[in-house]
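Presented below, as structure tokens, is a lone chain in the form predicted alone.
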Amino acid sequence: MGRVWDYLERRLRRGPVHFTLVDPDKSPGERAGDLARGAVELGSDAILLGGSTGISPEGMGAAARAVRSAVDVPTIIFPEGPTSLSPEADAVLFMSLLNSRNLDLVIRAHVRAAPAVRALGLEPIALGYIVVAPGMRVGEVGLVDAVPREDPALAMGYALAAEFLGMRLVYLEAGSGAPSPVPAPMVRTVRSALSVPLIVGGGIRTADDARTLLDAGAQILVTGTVTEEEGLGEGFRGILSEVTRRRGG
């Protein structure tokens, strides 16, 4: 196991995770630093780089570097692809988009990159993504099949067969500006299923929003529209309250 994964582990264990998302194209170079550390000061866990398609390998260095040098926790790469790679980060969500009709974003894509990913010396996270409507960008670019809101039993499916393929994480994604977030009742059920954590993500806004996933099962909440929107400001600070609250500070 590596580094970040263990460190993700220890956090775990003490109850639930919030990773930040920092798009280094809308948060560029120390614009991204700067938004780390006031995160990390409020509490979250992880920096995500990643969100616009297109990342250039610079663009994605210049914000790696003004993140690590702002904070102490780890800086992980959310790709939209291979291109999106730099050495200056400490991990990579190494995620097949399980429900895309493109096997680029299921497998092959992966395997043009997994040499890049030795090379570059980052550390593989292998996740199981998974696109619940609406989908918003991720489902329209990854030519996904979303899940529908009311099935909770195909996210269960396709969690479960992430989850026995080897997967460390599972990911409900309902999509960057999504009108609300993944269901209650499917991350319920699919929380029930798994004995790997589970991620989710998608509309995301309110503290209320954060303590009904929570709730639910949800073990690692992904914000990133919330800070592009409002900043550091009410909504944020009310999702890292419910998120470190559960796990006494």
Ligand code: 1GP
Contents of the next structure:
Amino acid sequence: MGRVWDYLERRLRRGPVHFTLVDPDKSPGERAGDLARGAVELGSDAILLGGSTGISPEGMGAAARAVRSAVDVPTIIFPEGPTSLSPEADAVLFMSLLNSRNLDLVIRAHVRAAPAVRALGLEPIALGYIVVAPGMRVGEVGLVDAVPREDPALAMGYALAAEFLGMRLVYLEAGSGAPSPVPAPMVRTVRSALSVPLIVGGGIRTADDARTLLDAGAQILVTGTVTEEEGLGEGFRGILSEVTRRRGG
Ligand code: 1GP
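What I would like now is the form predicted together with this ligand, since the data block earlier showed the form predicted alone; can you produce it?
Then the entire complex follows, led off by the chain already shown.
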């Protein structure tokens, strides 16, 4: 496997992992680098670059360059489509939106993107992406049949299907800016069935949110809005302290 995957496996062996999502539209170029530096100093393990609006390859490239020179953790593209790819990043989450009604987001865009990923030298990390209600913007633009919050068994079905198809990671997404994160009972049910690492994101704003999800078995937490809106303040620091205090030496 690739270098970024090896790094993630090493990090996961010592406890929970945190990814900081930076939107190159809201935090372009050097601002992305500054945010990344602060986040990594507080213990974040990787920087995801992405957003739900059209990010140009130039915008993605400038942000990736700035992040890579600011931090020595991986810079990973969290794509909204083939146009967000840039050779300046280390890896790309090669993700299938499993509960979309738009086949492009399940597999067809991937057919177009795969040769570009290879040509750009990006490390692809296969990921099953599952949107849970309310889903927010990704739920709308992704034409998603969102998993109802009270249906952990359905989430588990999707997650296991992703694992059986060979995906390396499963991501339960409540949607960026969701009023509350994926429910803990759903995280617990999915985690109890799954062997591959479980990522949870969307609506995580406080230490309490992080504690609840980590206690339920989330292995990787993703936060974006909390830093875009509040910087590296109390919310972000609280989340990172919940993650880092669970780590072994
Ligand atoms: C969105 O899960 C991520 O794809 C992050 O969500 O912006 O709500 O932190 P937030």
